[in-house]
Amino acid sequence: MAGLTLVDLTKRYGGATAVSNVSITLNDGELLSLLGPSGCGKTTTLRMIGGFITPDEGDILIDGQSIVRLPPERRPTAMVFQRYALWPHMTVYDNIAFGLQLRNKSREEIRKTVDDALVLTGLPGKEKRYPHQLSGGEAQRVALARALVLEPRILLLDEPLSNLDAQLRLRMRDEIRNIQQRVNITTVFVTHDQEEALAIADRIGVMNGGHLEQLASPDEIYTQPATLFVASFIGNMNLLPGSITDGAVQCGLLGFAIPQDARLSGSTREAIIAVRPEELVLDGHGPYHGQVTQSINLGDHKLLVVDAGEQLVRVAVAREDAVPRGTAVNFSARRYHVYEDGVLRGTAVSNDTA
């Protein structure tokens, strides 16, 4: 039985729509990413599972039953808000411990509760302190030990590491995951952050302008974005207009083979090459050619600029590759995309470039 289902979600505010028909299936235990920029919409739809927010339209259903009529307080969900929401005058035990108060859980079953919850949280030892003697981690695990007591159904959590630095992000992101997974509850987990979702989810909602772009697995959204909004916004993109003539599209002095199953529109004589800097290889046999000007250290790789004429291209190399500036190199293209009218129409592999 699937544990979350949004039928046709529609939120406006005047004349403008926040949320537009998202529809969305989620399963028991599944980690849903809703994942986009500022604006679109995914902040929206969270609070609209957790009965903050009335949709205009549409359906929420848990486990089969409707759920869009009920206040917060009656639904079996628990969200983990942004800044937390402690209570700056209460214990950590009695942060956790206060939803189970409001529903007149006896003291031992209270405390039980509360024992468990700072174990699975690992903050065995805190309980006597206040949110002011609390590190950002671990007024964080407070504020998911605070929800996961009161076992809802569905866990909501907006943006819960967007106060974190980088390093703690990194591994509460972890925890929560592993906490998630634990406990298999059922989580609806909003972010802007691309590589949050990506090492988190199960399944990634890629939201804009409050519409649903795509929702699909981690991988697919990575290697196969349906639209070039999610080419664009996930990961490093090569984005190249050009203009279709027979066979190919030709992005400046890029030819571009175009896939034999591709289903162009016919609308327009204009697409763009979606192309990742892993998928260019330098290769001293390869179609294209250029100049790199400029080598961009990443760590764990580096990026070269590469001027191709009317392009300006994005190549991944290895980190102990050295390749001045102003090095003259071919390369060729193991995978891209190509996309009409803002759709994917067509992903060509290996051996089908120009």
Given for the second form:
Amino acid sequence: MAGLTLVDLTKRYGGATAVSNVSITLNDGELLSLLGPSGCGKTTTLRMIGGFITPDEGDILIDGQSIVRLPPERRPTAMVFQRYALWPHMTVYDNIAFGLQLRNKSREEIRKTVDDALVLTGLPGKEKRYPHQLSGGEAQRVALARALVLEPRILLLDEPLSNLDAQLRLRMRDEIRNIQQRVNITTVFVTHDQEEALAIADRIGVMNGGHLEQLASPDEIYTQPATLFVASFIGNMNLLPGSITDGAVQCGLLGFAIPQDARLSGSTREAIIAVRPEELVLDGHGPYHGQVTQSINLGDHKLLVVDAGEQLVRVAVAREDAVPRGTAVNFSARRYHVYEDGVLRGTAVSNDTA
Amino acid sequence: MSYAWFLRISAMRKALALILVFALSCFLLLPLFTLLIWAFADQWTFPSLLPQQVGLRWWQWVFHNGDLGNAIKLSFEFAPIVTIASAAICLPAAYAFSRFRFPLRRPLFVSLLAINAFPKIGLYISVAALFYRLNLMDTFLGVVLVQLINTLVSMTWIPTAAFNSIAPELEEAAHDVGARGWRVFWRITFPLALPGIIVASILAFLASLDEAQGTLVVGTPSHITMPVIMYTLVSNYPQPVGAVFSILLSLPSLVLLISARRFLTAGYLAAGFRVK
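Alternative state: the form predicted in complex with its partner chain, after the form predicted on its own:
Zooming out: every chain and molecule, the one shown earlier first.
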């Protein structure tokens, strides 16, 4: 249990920069999710914390002490690998006990610690099995138990759920969160799945092209995406390119007023309006109109694809609303963001609609 | 007009296949079978189809003949020593080929094949020329060295493949829980590569046991192993002695190959000869 600080962490491979100036401070017991598309540098960052990759620049501190020069075996971190990396020639018990044996603990102490870990991860009775006799979920639990018995100060999880099927993934996700909170261990969780990150994390670090795009709570990431990349990567978003005309952004036939407090750089005349489908509402008096071209049923709600002249926009409606194709509709926006140069410049919230 | 009409009848095709398999088996096994008969024939003269007298006379003769007994003993001294020496040299090389990236890695890996690219006898003659100068002719060490040549390829390539097949995360995970270099190798890497190492060791053992030319050139007159003595045996001793000797020579191969069947079919042999 400890705080983790990354200071300007940078890693280059040849000419390419895999991770660029990533700085993060994590509090005791916090779960950070590093989220991004493949190749964004999230796994490289995790492996630098674990000690498997040496950063070119920057520092890594645990409780204020630099560990960047220590090899993995001397760092107080424990890693759960993407493919679990259980040792196939050892039983579940030996896999979990290996690290404890290296620390010269007594036989009874090891047995007790391993038994506790098996109970914690829901694995009692499996200690004599070999890895090839385990299901994906069980292998995952063993990997977690193996990491936790050493009482690391930082737990590192590298896409731990990506090899599980959808049902099990949800269950293990909640279970990992549960165990993490019970043990109260500072955790870094790498994933490419935004739903996973939103559900499990205290804070999310969205990465793209080696940069940390935004570091914030799941709520803030969703409602205030700091960059255009975050806006497009997290959740469903209508992105409407337009040009700045006095006091508004004109996107085809749709005009969006620029909020009072927006801070435009004024360097270009181009801007992008980002608006979530659920922030667009069908409204007889709404300023925008278009024609429904498609209705997509998503189970708990529907998405209407509306042709608004030069733009196609997606509008979320309730499950019960039946809007046939070809219907002419009016709609309004409750909340939208203005991006200029890929950066959030302002958010408009209308308070007149319910 | 086609003569292949009988191939269209499935029973005929099966019969033909059976005949071919039988013929092939005869071709492979009949010589071994006559060898077996010869080894136990105390007396067998023309025109009799089978020996007139069957017994263990020639076996006793072989085991009590000093030269032959010595050759057997010497062969079984060389084989394990050559295997261990080969492992000591080649396993670290195999690990390096698998885990490290260094200049000329690929050319070096492939160059091991050069040993097999030329007629061996030419190689042995030049080795002998070198050994004369180093006073290694007709010494135990000289024979070990010359026999090592034949074990290098399999002892390097197969373990390299075995090390390659171990995911690096398995070693990383061991580092992560606190194990250092040697501990990781002995507890994780070595046990996982062991099937490949066993296969390579068996091949090295057999290569040493069956090596005749190099040993003949370097080891004569006082280091005569079983395969070397076979040359003189054929011309100087009665035929059953050769038969007994052949069986003694093939027995270890047979036993080792059968016991290693599990590993041999595990794909290490095939994987060993894939150049990465």
